[in-house]
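One chain comes next, on its own, written as structure tokens: the form predicted alone.
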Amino acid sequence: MAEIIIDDKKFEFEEVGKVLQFILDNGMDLPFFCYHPSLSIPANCRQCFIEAGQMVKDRESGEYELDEDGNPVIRWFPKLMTACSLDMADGMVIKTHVTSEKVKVAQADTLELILINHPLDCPICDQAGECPLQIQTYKYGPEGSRFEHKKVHKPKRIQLGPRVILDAERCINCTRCVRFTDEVSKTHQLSIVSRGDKNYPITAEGQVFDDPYSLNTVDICPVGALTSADFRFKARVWEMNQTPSIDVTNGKGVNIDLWTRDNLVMRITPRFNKEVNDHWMPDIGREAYRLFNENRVSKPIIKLDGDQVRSSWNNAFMTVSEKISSVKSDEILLIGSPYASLEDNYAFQNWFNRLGVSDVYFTPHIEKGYGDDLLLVDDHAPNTNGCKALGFKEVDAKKMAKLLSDESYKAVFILGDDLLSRVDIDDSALESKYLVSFATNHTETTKKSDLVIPITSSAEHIGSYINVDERIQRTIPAKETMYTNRKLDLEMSMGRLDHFGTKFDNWVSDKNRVDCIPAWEVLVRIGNEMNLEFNFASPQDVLEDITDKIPALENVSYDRMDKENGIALKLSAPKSVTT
């Protein structure tokens, strides 16, 4: 097998790649700015300097030549090389800053040149705390500046588009943003203008940076030159908890991180998954933080004399129990949701199966032509394949309108879906029915409901979702509800504020907790009210029951989803799952 020597240590490799990526993959450290594994390699920042050479082979014998001391003869390249653009080769020898003083000095010199005109505004820069330039300056840079002249000034606080703001003085011309729009989103909306120490990225005159993936340029900017207009100045990175999750605004199931502070989702960023979204995500998915924070249903709502009023949980459970007891099983219409998790949909189906209701319907949220060739797909819902895997009956909006207008149904239960916003039906058709909505947010559907039961969102519960590529992935709770606690829930990540913050601090309070319960748990509690044997104790219990009954989901578990970054399934058209 081919070998390469890095800082006097031997490594074996099979596939030829770039030296920098190999160093990073093997847990070693080498500073860089312009390199990104999913973009082209310009090697323009020069920060990843290394010494490189090749062990000399005897052409006749094929053996490496040895010097007088018995060590391999190395033919060093005459100049320092950039590790990001250098291909690995058998017998290559590399020296980084760890073993080479020349490399160490070169890296410090490069940083000093980059910092000559860079504003020292770290205390007010949104990138502080996660800024590669800031970090590498402390690790590899000079202790002070020798530059005593006036720095070059460039445009500041430029609104490039609806989501991105430019501070050109901070730009170090890594060109990552330009390469992203050229090579990934392919909108070609950004380019470098001007020359020398006066250049920076910007749009063409009169053009707006409205790329549907524009905020990815903020993610990959190694300094604070590009910032999010929405998140700007809202929170410091060290104040937030970072929780892995998936995007529930689209059927692709993009892997994301939820960043929370004071029980609010402050921002959403992409999480690398080679099989799903690489390093990227669409801008529309980042706006889901509003769904998690705003317009939430908190405490049950019941309609009395035509008006909706807040009620208690006990009253809500008793109302459901009484309504179900007053109708026959064939008078109940069940509507599942491509937006709800697999566990909630299954619990919904399983619970009503025990009452003799066998059919569960759902309407996909497909918008033909909406998708692109990158990460957006025509399916707006995250779990359409989950509904199919459970054997739910798929009907379009017209057929769903007919079902809702069918006078034989006296009670309608809708799970976690704003169905009435995309189904054309007159309010009069619903007057003879008792409409119960399990909901996370106030919607057109909840406004027309007789009873609204608040349930947890994907940011507050453990739940699995099957994306358009039949890959099952899961969410992890990032927000607390009125009935959960970050310090007690081992699934939840904890940050500095959780350890040291108190309710008396300005940034820690209970007011942002929503009074809601996971849908499967709501059904367990109503089942207790009705003396129905439905005894799931956790989402793990629900998933285990699913995997026992559906062959396509056999051996699926949360541990596997975590370790394998999701599990590729082979779904067939199953029959309805009944008990």
Second form
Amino acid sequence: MAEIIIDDKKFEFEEVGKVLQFILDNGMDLPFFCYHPSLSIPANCRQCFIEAGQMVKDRESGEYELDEDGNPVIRWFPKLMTACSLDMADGMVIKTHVTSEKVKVAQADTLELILINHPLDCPICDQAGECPLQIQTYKYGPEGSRFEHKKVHKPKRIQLGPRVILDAERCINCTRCVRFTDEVSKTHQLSIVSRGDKNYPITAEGQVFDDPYSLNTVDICPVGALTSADFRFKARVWEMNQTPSIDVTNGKGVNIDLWTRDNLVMRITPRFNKEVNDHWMPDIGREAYRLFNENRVSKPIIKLDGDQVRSSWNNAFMTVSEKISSVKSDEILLIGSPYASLEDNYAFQNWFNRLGVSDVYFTPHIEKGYGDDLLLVDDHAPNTNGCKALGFKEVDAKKMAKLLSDESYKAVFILGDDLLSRVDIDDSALESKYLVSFATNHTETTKKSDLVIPITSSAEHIGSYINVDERIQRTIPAKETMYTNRKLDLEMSMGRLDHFGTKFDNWVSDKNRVDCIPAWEVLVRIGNEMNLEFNFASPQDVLEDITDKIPALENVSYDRMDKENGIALKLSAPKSVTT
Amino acid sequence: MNIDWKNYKPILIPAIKDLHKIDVYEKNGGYKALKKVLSGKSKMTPEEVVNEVKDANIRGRGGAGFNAGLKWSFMPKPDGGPRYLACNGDESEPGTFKDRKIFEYNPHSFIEGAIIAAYAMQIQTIYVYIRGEYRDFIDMMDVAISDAYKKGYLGKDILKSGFSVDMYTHMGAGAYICGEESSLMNSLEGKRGYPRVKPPFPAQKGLWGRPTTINNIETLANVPLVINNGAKWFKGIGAETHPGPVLYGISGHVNRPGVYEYPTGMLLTDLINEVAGGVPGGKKVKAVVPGGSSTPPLRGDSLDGVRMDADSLREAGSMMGTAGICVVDETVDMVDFTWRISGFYHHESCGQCTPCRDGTGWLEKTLDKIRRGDGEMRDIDLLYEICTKMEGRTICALADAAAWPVRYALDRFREDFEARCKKTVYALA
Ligand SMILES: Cc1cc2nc3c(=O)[nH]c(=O)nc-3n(C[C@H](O)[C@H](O)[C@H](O)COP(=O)(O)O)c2cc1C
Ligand code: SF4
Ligand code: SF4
Ligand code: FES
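Moving from the form predicted alone, what structure would you give for the form predicted together with the partner chain?
Next comes the full complex, and the chain you just saw is listed first.
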């Protein structure tokens, strides 16, 4: 196998890649700015310098030549090389800052040069705390600056578009943002203007940076030159907890991180998954952070004399069990949800099965033409395939309207879905029915419901979702509810404030906790009320039951989903759901 | 080496009235080389042309001095797809103003050379990239090209040889960096003029990812001379390792600045004192920049025996560059001179590479500080250090071009810099 020697250590490799990527993949460090694994390589920041050479092979014997001391003869490149653009080769020898003083000096030199025109306004810069320039300077930079002249001034606080703001003085001109709009989103909206130390990226005159993927440039900008108009100045990076999750606003199932502080989701950023979204996500998915914080249903709501009023959980549970006892099983209409997790949908189906209701219907939320050829698909819901895998009956909005107006149904249960906003139906048709909805947010559907049960959102529970490409992925709780606790739930991430905040600390207040319960647990609790044998203790329990029963989901576990970054399923396998 | 320059008759731009007109050019032997290559008994294969030009050792007149024929031989075998020749008439280096003379006085010699080059490399498309400020010459070139089309030297099936090639002019927009060959290609493609990372080299992946060769205008104007008279004849002109005629652009403190055609290998002193008529007022030469602003300045008192060819200039500690000679007399403070050059490179850095983008500005600002009399001795050391941070660490050679004039001015004229930094030198009490 081909060999490469890096800092006196030998590595074997099969595929010829770039030296920098190989160094990073093998757990070593090298400072860099302009390189991005999913973009073209401009080698312009000149930060990733290394010394490179080639061991000399004897033409006849094919063996490496040795010098008098028995060491291989190495032909060094005369200049320092940029590791990001250098192809690996068999017999290559690399020296990084670890073994080369020359490299160490050159890396510090580049940083000193980058910083001479940098405003160094870290204390008020959003990037601080997650800034590659800050990090690399700490690790590899010079002690101070010897630049004693006026810095170059450039435009600041430029609203490039609705979502992105530019501070050109902070820009280090790595061109990542430009390359992103050229190569990934392909809107070509950004370009570098002017020359030398005066240049910076901007749109063409009169053009707005409204690229539907514009916020990715904020993620990949290695400094605080591009910031999010919405997020900036809202939170410092080190105050937030970062929790891996899945985007639930589109069928693609983009992998994300939820950034929370004081039980509010502050922002959403993409999480790398080669199979799903690479490093990117659409802007629209990031706006979903509001869904987790605002307009939440907290505490059950019940209709009394036509008015919706808050109710206790006990009262809500009793009401449901009484209602169910008063109708026959074929008078119950069950509507599952492509928005709810696999676990919740399954628990819903399984619970009512025990009462003799076997059919669960659902209406996908598909908008033809909504998708693009990057990361948005026509399907708005994260788990349409989950409903299919469970054998739910798929009906379109028209058929759903018919079902809802069917006089033979006396009670309707809707799981986690604003169904009524996409099903055209007269209020009068619903009047004769008792409508129970399990919901995270106030919607058209909850407004018309006789009973609303608040359930956890994907930011508060563990749940699996099967995306349009039949990939199952799961969420991890990022926010506490009234009934969960970071310090007890070992899966939840802990931030500085969680460790050290007190009840009286306004960062760790109770006011942002929502009074809600996971849907499967609601069903367990109502089941108890009705002496139903329904004893799941955790989402893990529910998932295990699912994987036992559905062949296509055999061997699926949270562990595997975590380790393998989601699991590709084959749902076309014959479905047989017997519970 | 003895060059009988006093009896030299110009051959690149011979003194013939209205030579820029195609009829006059033809009457004086124009397009004979093209005919020789493409038709009749003398017909040459592309390989034969490449070999002849390689043998003649026309060293690139754009600055780097690379053997043109050798460069042509790097082009891969034709695969049926497009291939390009880009002719570099960006001519923006301070002190360089010679290609304009070809556009103005003998455009067809260049056009003929370019067509022969295209034939030799089996290229169907030629772009002529001309700096935007040369508005008049671009118009003149357009006329010359359209005349060449009319006469059948350009276009389809040239001289019934089956060989076809098109030629287009392209106007620059005021960026020195677009003269760097890979930046020129980006500019031609309609992109920002950022130099490209090499490898891949233009012959592998050039314009629109296709094999491309870039040559300077003057380099190509030499090609018909080689074809008409043979490589051997060409090698007999001027310096042995750097042969041929050269357009010397002499500027600065001389009595008769201008562009002069003479063989390579001329004594610098002859060029300054005889050809350009010496320094006004009989003043002493303080410094000479021999090949455009990026080449290291030589001291006026070290010019004896220095000749204008690559070897001799390397020995003297400089380079041939574009043979744009700038003469500086003793009244000039080299701090001012160096600051002015630094200002140019600061203004023209494309801004891609950190060392160049920020180093050029730091050099200029530090030199300005010294120039204003605020300099300290440590600034001299700092200047050296900034140069070291820039040299050999960038995508293109502009950073080197910016650093060298400073480094060598400090080496060779240190007294000027120290004199301005005296403020921080205290006498021992
Ligand atoms: C910053 C920079 C500017 C340059 N400008 C020019 C120019 O204006 N004209 C030119 O012919 N070559 C210029 N060159 C050199 C070209 O890159 C290239 O070497 C040359 O055009 C090749 O032609 P030749 O081999 O015929 O000399 C420049 C190089 C650099 C690094
Ligand atoms: S704005 Fe950021 S991403 Fe864009 S070029 Fe500047 S530093 Fe790079
Ligand atoms: S060296 Fe200077 S001019 Fe050349 S590519 Fe780098 S920044 Fe641009
Ligand atoms: S990462 Fe920027 S030059 Fe290599």
